[in-house]
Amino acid sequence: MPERVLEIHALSPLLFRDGRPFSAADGSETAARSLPLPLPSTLAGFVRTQIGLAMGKGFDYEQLQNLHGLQVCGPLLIRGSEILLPAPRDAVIYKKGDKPKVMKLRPFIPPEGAGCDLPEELQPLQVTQDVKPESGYNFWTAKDMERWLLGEDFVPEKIPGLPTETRVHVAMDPQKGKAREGQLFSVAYRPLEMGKSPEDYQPASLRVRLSLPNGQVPVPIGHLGGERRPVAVEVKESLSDSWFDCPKSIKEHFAGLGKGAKVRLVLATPALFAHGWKPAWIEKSGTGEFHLPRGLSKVKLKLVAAAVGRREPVSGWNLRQNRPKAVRWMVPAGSVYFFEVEDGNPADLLESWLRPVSDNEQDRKDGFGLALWGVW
């Protein structure tokens, strides 16, 4: 099946709820918050629904199984026509005087007599400046990410991400036509747009990559996220111009690497691993097992260090069983893993460039754990 890129445009501010309880019950939150971006499974479910509607075969068990098997890679945030990626967690932006600086967090061996309690002889990351991190550098352009993965020194563009639009509501008593006492609540939406003024306004969108069955074009209008907010779906004509394919500079750099090379994995979307923060496939890398993520069965890797953010929950509603899904914990996007290549050709790792590397196959089909590769 040929791969295509879908671009999703919001027709109104969107709501991507986090996992906090939200109801009028005592002890519950009265503010609904929105995630910075929808979860990969949210986008995958939306895209499969649009394709299923276009196929017109209904949603019986067999059809659901077929749609569930579609691999959807994403989402990527788009500003205008420019791809943005979550900031890597091995970069600390700080100010020296009035100028922003970047501190690279890199593994190091503590001096003799010193140590740490990290598991499995992992090395700590060295903090070279005692500074306060600057906020607002939440997303990087694809060009900045390419330079970072190659180990260059530069200051990235400051991109906070999508703004928040908070609306305050009150519950109405339909009998009295008046507001119900004490039932004031707020909802934070995410408009797909950027810029602080009309002069620097830029539209934003979301992109996913997938193989469309039989070239089927999805239904162009649908509903995404909380409150079934309307969105439009556009099929991009060009695949290479619409996606962040592995840059030539990174391919050339990896082509010159060999055994003992130091490589980095940066997550472009949240990932789900069997061992919590740690991918289970590390122990099986380079063994030739066919069920591993792309390229990882050919290259033996040793984990040296990691820059992993605080775990994030993922849950939802199971429509088939009509009950909530069990909560699982994700490794957040932007997390970084430092490896040494023990065997194999490091260039084979690029087979999983912007492909999912979560441990479970269905999680990979849902787009959890898109990988970017670099050196350190």
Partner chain sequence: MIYLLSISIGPVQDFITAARRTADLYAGSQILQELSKVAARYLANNSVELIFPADKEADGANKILAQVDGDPKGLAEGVKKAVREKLHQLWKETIDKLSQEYRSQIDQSRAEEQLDHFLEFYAAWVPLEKESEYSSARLAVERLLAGRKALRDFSPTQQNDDGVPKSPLDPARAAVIDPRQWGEASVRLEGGGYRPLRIKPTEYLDAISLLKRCYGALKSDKVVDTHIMARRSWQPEAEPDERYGKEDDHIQEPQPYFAILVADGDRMGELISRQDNREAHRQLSKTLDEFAQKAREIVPKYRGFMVYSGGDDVLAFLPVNRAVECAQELSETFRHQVKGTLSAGIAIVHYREPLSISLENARNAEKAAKNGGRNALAVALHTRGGTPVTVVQRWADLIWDELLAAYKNHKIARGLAHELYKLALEWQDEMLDEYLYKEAQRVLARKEARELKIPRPVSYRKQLLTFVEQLIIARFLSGIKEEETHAGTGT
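Now show the form predicted together with its partner chain, given that the preceding structure was the form predicted on its own.
This part shows the chain on its own.
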């Protein structure tokens, strides 16, 4: 099954629910907020639905099992035709005078006597400036990310991400045909477009990568996210122009690395790990064990430090049982793990480039924890 890239275009602003209950009813939350990007599982579910519809075999148990087994990698945010990635958390952008600067956070061993309460004797990251981070640097271009992964010093382009468009709705009284007293609710949608001002707005879209079973083409129109907002699906013909493949520069750099190399994992989508913030596969890395994320069974890694943001929840609605799913806590996208290679060929790690490295196999199939690799 050859892999394809699907591009999803919004036909109206979208809503990516954040897990909060929401309705126009009195006393509940009357404002729905949207996540900056849909969760990987939301997109995986959407893509599987479109393929299931195209197959026309209905959604019986067996068919569902097959669809669930489909590996979907994504989403990547696209501006025009450019790939954007969540900002890495080991970069702090701040202003000195009027100029933006970058502080690179790197692990360090505190001087004699100094210490902190990090778990498992991890090293803290070295803060060299007393600054407040500038907001708005939420996404980086793939080109900037490549340079960052190689350890270059530069200020990335400022890309805040998708704008928010808040619309206020009223609840209608169907009998009287007028708005109900006091029953306002607002929804903060995400239009898929980006730019500094309406004049230079560029269309944005979402991409996922997957193998289409038997060359099936997904149904081109569907609904994505909350409030059944319509989207169009386009199959991209050229894989390598549409996806962020591991750049040559990084491949070359990794080819020159050996035992003791210092490598960095940056998450391009949120990840789910068995130990909460910490991947359980670290202990098993390099043991040749099956069922590990790609490449990791061949390379033994030692965790030195990490820059991980606050946990983010993922739950959702179980449509089959018509009830809420259990909540799990994700490591946010952009989190960074600093490793030392203890054994094996570091270049093998690149097998998991933009492939999922979550611990659980189904989470990987849903696209949680797409990996980017760099050095430090």
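Positions refer to the first chain, counted from 1. So that the term is clear: the rigid core is the largest set of C-alpha atoms that superpose within 1.5 Å between two forms. Remember, it's a predicted structure, so these values are computed and weren't measured experimentally.
For Asp130, the Cα coordinates differ by under 2 angstroms between the two forms after the core has been superposed.
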